[in-house]
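Below sits a lone chain in structure tokens, taken as the form predicted alone.
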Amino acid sequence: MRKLTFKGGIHPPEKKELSENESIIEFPVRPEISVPLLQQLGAPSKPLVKKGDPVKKGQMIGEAQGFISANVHSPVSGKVKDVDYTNHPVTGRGISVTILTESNNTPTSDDYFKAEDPEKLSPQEIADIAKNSGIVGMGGASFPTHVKLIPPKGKNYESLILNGAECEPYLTADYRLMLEKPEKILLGAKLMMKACLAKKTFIAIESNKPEAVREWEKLTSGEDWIELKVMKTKYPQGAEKQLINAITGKEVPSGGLPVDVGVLVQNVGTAAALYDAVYSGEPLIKRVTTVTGAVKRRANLLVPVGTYVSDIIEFLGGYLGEPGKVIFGGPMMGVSQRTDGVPVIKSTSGILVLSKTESTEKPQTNCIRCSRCVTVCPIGLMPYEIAARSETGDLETAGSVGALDCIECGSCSFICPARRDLVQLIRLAKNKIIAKKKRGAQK
């Protein structure tokens, strides 16, 4: 089968062998969990419970606020210990519902229900279930799924791409899900396809996952609605724009979205979550997370949202020596944590522990104008130029040379022989440009 790819990209050490053969294990519920009310892009949800309230598994405890937001549900039954600011893996601090779990964690909420006949659901009903269930993108972007399922007025989807590339080093959660729960992904994909009115579905799997490729060759053989696409193993192959370009040949315009070229991209984990919501009535209250690196035991765990990292590490036997960094996600685009007293959220695809040696940063030197960052940039930008303008505060020029088009994949920083923090400088420029635009719009 021909392997598809995109221009640019890098080949970092994969490190997937550490956990790729570890079957998914359901993580036991802990005595206390902390469920953040912000677990997606957009606005945090509004708390629906207060200190001392009893809650049931599957009960909505946070209501979406605004168009880009998502409902939050309790993954356990118990009593609310507090609703207050706690550690947050992305924002540092945020409002969370801390729950003391019941020893017999079986009661479920009355709104924990399934569709009577999934085959008869309309596109809008499927989107509404995704909204009510709090489903967001499970690949790390965490964009509310219901917003993407129904195209904006005047636009339409021609195809759906199921993203099973999982190109970040170390991570194997999607790989295990594709091997162990393929039926959930298939039926979830059918629901997505019906909701977005797409005519064709493609499932994209990188060539470094031969078992998954063989499994999905069998599953898609003879089917006219879904087709397997094997991608060359290269980072960031799993990025939306790169997948679209590699599979369809289309290019998302600068400042545009996948819907502008008629494509919807969804992670395989998101498809499985939609299956759970429609066929089992289960809101998004748990996810498969890879725990790997400098830990005594590596694993792929089905973890209740709100579980503390410290509890997970203890369950796996502890750290291998003193940790240098704990990262949510992979080493390229993950978020480094200041403590292991943070909870898993819906977008936590991995918990990566790096040793002191692995996390020691090498000193930076001046740019040597080698243009390696230009060669590997999957968007075709000049990262060194944007970074230089960011350092001098020249936001106008930084914007004119494509700062806002950067997907922050980190390829430029990885390849730079001068060890320049290119992606951090570009991110700084992006944030300042966006803030300036917002201030202008408010005047």
Contents of the next structure:
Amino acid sequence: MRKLTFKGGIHPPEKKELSENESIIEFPVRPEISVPLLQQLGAPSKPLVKKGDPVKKGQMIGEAQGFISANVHSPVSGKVKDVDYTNHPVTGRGISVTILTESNNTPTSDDYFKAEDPEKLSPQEIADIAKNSGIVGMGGASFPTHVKLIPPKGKNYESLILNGAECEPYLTADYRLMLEKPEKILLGAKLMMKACLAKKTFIAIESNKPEAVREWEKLTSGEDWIELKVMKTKYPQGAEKQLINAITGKEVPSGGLPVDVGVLVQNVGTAAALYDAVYSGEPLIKRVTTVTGAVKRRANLLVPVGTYVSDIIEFLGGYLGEPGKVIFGGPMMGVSQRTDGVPVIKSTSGILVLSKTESTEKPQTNCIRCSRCVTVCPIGLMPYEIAARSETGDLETAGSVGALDCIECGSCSFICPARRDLVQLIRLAKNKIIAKKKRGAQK
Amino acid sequence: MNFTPIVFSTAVVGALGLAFGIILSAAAKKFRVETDPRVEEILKLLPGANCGACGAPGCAAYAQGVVEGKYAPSGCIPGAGVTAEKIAQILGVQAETGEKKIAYLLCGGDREQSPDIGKYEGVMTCRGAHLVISGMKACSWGCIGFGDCVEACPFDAIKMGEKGLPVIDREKCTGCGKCEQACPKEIIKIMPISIPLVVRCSNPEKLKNVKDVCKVGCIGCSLCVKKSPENSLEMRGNLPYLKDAYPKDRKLWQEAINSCPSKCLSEGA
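In place of the form predicted alone, output the structure of the form predicted in complex with the partner chain.
The complete assembly is shown below, putting the previous chain first.
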């Protein structure tokens, strides 16, 4: 089979061998968990419980506020200890519902609202279930799924791409899910396809996962609605725009969305979450997370949302040597944490621990104009140029050379022989440009 | 020596110059664009920092606008009352001069009071650090101290202090608000220079959470509210705020300021 890919990209060490053979283990519920009310892109949810309230597993504890937002549910039965600020893996501090798990943490699946006949759901009904169950994109960006499932007026989806590329080094959560729960993904994808009215579904898997490819070859053979696409192993193959380009040959216009080229991209984990919501009525309250790097035991865990990292590390026997960095997500786009007292959220695809030696930074030097960043940029930008403009504060030029098109994949920083913080500088420019636009809009 | 060519060329060039001069002066008379001389005069009065605090894209645009009546004579914030009065004089109107406003940093947690709990590697600007889970300082709401405000100040009024908090010069600060925009934590606020009480903390969290991260953070005890003159202080969330009307006499405020157990209240500049 011809391996599909995009222009540019890099080949970081994959390091997937550390955890790829560990089957998914269900992580036991801890006595205390803390569920942040901001687990999605967009506005934080509004708390529905207060201190002292009893909560049931699957009960909605945070309600979506605004168009781009998502509901939050309690992953356990217990009592609300507090609704207050706690550590947050993305914003540093954020409002969370801290819950003390009660000993009789019995599953209350009877309370779950199961769809009576999943085959007969209408597109809007499927989107409503996704909304009620608080489903967000599980790949890492956590965009609320119901928002993009139904195409906006005047536009339509032609194809659905299931993203199983998992191009981030170290991470193996999607891989294990594709091997162990393929039927969930398949049925979830069918629901998605029905909701978004696409004509064809593609499942994209990188060629470094031969077992998953074999498994899915079996599953998709003889099915005419879904087709397996094997992607070249390259970072960032799993980025939305790159995936669309590799599979359909279409390019998402600058400033546009995938819907502009008629494509919907969903992570395989999101499809499985939608399956759970529709077929068993369970909202999104746990996810598969890869815990890897400098930990005693590496694992792929099915973790309840809100579980503290310190509890997970303890469960796995502790750190291997002195930890240098704890990263939520992969090493390329993940967020480095300040403490291990942070809870896992819906978008936590991995917890990567780097040892002290692995995480020491080498000093950066001046740009030597080698243009390697230009060669690898999957969007075709000039990262060195945007970074230089960002440094001098020339936002106008930074914007005019495409700062806002950057997907922050970090390929430029990875390849830079002068070790410059290219992607960080570009992010900074993006943030400043957006802040300026907002100020302008207010006036 | 033959002087003829010299005399000849001088005469030609002189005649040409004279001719063009006459044409130009005639054109200048004929195609004259009427400009208001007051625009020039006002422009001379303005500080020339092009800070944009007035809302116009620069000093020249403001000068033009103020003559046309688009902006108020007191619109120039860096120029403050003095400039406003002079502008009003030129325009022959009464200026409504507001009180001078300056920037205040609403954080007192320097490196000793609220130390770093992580190591930040990357672009050494506040906004850069803030983008990575709100920075490496123990208090997520407080000043990071890389000096985005120092960089942003067009009047050289902000210096980075020894303990990692910016110090604002009350004389040089014009209240243009550039630092307010630059600060990613939104903890620099433009307030009247005479303000009797400044809360040097922006952490909205509760007692224990604040104490864990900073020695001089506001713990929300509301003692100052009880001691405030004419009840002109109120708690919003876990922080005290001045109400719209408050007594300006600083002596009245001493008790409230001294009542703070965390020492996070101070007088205005």
